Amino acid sequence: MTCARRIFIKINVIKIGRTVGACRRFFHAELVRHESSGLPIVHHNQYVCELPVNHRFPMAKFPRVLHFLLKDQVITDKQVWAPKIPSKELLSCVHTEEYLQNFINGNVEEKDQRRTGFPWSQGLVRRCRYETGGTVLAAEVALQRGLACSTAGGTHHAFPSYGSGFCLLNDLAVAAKYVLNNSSKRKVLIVDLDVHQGDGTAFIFKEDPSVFTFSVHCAKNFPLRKQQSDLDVSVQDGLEDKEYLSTVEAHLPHLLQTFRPDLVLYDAGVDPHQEDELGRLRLTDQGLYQRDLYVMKTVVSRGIPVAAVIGGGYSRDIDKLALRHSIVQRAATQVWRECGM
């Protein structure tokens, strides 16, 4: 697929510019860069919080994903804006005031841990924050420049008065509800290739008609309960590259000209890596790349903004786990460049 309508592209974020953020003292940033005409990349140093020794959970990638962003001169630091904390009020626009309340202070029981697969801590309600406040920047930086990218996010397992599977707080729902609520904007676009169906993301959305929920996801892979997205997708396991792309581009074209969203959420789940330890599927690092590529480079082709998040990705190899999730970077850049953003 080629950019020729570039053109187009330009003028119609010029357009979303002035009608959402165009005065930038309005984005949900602590840092705002002016100088970079880059690839916006959305990261904050509070995306991550201490763990028990030999947590199942890699929460020391997301630095690394920026480390090796910056070193393999994918970006530089003049591309990164830093997310400020949501504040409670923009969090209950998905979450219940009960839950965010016990969140919060601290008031979770242990069974509610367990389901998170969590221990509660202040650092971990200060790093979920941050990461709901990054896609949220994203996806208004995304508004203004087309596309847009965090170093985190994809927390798709979230319910509104309660968390689940490593995720306390929706940040897609929470981004999707913000650019609804806050702009001329009515309909988004959350296409979600983490290999777990977005369970929580469908639930919240379910009954509302701005919102189209779309996932590919391994159907004998939690959640077990799954819920009922826009549109499912369930592949058995050990699919590989070529067959799961195929899989995507028989969907989104079609979605893209019949829900004719005005913003695209895109999570970027690099858990159907063939070496993941909770996935199942049989996908390549360059399978995951040729995937982001075509899915970023479809919506924006047609005037469309993206924001992209990481989600789902595990391995005891930080790492090669990093530079897993650095892919969607990659390919965001590649699209940037091709089409004159």
The other form holds:
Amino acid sequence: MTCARRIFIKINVIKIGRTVGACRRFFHAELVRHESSGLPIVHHNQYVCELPVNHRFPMAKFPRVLHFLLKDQVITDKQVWAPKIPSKELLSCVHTEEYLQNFINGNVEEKDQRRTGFPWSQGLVRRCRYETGGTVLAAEVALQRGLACSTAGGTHHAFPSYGSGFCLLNDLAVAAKYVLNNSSKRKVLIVDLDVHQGDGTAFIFKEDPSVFTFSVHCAKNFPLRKQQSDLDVSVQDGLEDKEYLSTVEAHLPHLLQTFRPDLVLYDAGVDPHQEDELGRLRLTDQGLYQRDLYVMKTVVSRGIPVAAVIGGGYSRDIDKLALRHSIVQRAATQVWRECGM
Amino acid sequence: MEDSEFEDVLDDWFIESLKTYKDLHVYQLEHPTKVIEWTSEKTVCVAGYTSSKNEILELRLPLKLLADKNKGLCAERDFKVTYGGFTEGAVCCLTHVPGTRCLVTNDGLSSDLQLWELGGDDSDVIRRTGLVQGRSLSDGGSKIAAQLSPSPQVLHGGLISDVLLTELSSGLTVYKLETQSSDRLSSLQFESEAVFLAGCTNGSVYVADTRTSAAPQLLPPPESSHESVQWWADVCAGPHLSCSRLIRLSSVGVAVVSDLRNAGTSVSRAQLDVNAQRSNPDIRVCWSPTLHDYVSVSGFGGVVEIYNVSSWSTDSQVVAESLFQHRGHAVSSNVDVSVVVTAHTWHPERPRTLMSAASDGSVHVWDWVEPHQSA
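Give me the form predicted together with its partner chain now, not the form predicted alone.
All chains and molecules follow, beginning with the one already shown.
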């Protein structure tokens, strides 16, 4: 009797194990949250690395974004997924072998390091890889659940063979390419509303009809040497909430209608904000919230999944900046609720 | 350089500047200036130097730079023109009479000075209010210095033999420097209310006390192995008695620091790594008004360099390394003719804030990061 029962149970366990294993294969994750019905948030504590004292890049913002979302009870920790570190193979769908080899091993020339704005370190390599992994996971989860947000991402100045402007790996490009190569999805739309043009992404997908790159950016901001996205909207200094939103509204619905993407990757950079140190626009907190709400609602209500990343933002006040970055997750939470997801 | 190549250079410079500056603001004037003169901690005056009509402007610094806290709240990142006027000729020297709204200019040709008032009667105009006659009949213009007490006074002259101290309200001559030589001046500066220094292009410096009729003290030119060099000078006259040093810089980059308390004996020397081929009348050397031992140099090219003289020895063979180089003017100029920095100055109170202007009309205000602290 006992033997029979044991065998019965064993069979059941194997069956369940197989199912769980199958789910795990679909996600590049260290931690999955199938049981949570809330908005999926992607975060990893390895999104940060040590930087020299007084370095301009606000590295500390990533954990602070999560901190404020939890503290303000916008989300619970049960909603937080953690990405796996992407393999060199996964990254090579966008980046050259030579660049990846040198980057991972620290064989980076002084002048190339300078253009990135970062001094090379092992920690830097690790955090860039995790950040890219986060965007890939957000895309995977969005495909399954309809909407997902990372607490990092938006490294759109990275080109296949070099980094630039605080970007070393192009997370949006890797996520787009990964989805196209590993699912039945055929088209990805990248909506980049960071105040700096997504030049790396534009370059990577220039000849690729399955990815549409759309960038709204300030003409006078870095990079001065612009690439050609599929749709570039270059705005003047000092643009405020109302006009900025009108600009996005003038293009997004039409793009969704004509391009008909299977997935939207959304770079919700907060550097169009009036308090941003490097951006030259004049958006307010409300303006950013309305923008993010509009973009995600417009996409989701057409039944298209969207994965959002925080994009760029520069301020010496890390907490203020992190709160600003958390706007996109707050807007996503509202969309999640309103659309009954 | 091709446009896209130049844009690349500017992009590289932008990323680098994030690390090397705490702040950097760039402005473009319609016409270049050779003068930058503080009229308050937030405002400066600049003026053109073409041979005919020129604009004279007072600019307010970008609010974003001045706000130490809540930097983000200041949307204004540009300079703002607060007052403006027109001159009949070039402006080669411009001095603000401290504590007043009065400016004094010279056109670099005659020895006469023009007097101006900033605003007044609720207008935003800088208008001519008078003239101060110089003593010299020779060409070459006058150098100017001004002080508020004992009464608003202007020190001026083109040659050492022409130096006059004129009281502004009465127009009367308060002091006349009597000397036999007729060396051309390269600088004129008050060391205190009663004592001033007159630096000559041949390297000698006269120290005069306006309370006595005694002849001024003469500090001979520094030893130099080069013939026919020109010299510029700056005196560090801080409120502390210990800070009474003179620096002299030659057109081939020899820099000599002397102690005024000790009969001007040479304290240290250095050879600066400069492009000495260029003979430029706009060479400037300035002590920092707040940081002890810091000196800035410009005019040899498109760069402003900052040095810490405490590392200099008495061995003039040593080539001094600059602590910091502001290369903004050189980098952002895409013209065939090399750009030259025409003027620069330290902020009177903010320790590491400087302002510089170049021959292409660019004006930069920058807050630099001490190298050992940067990323």
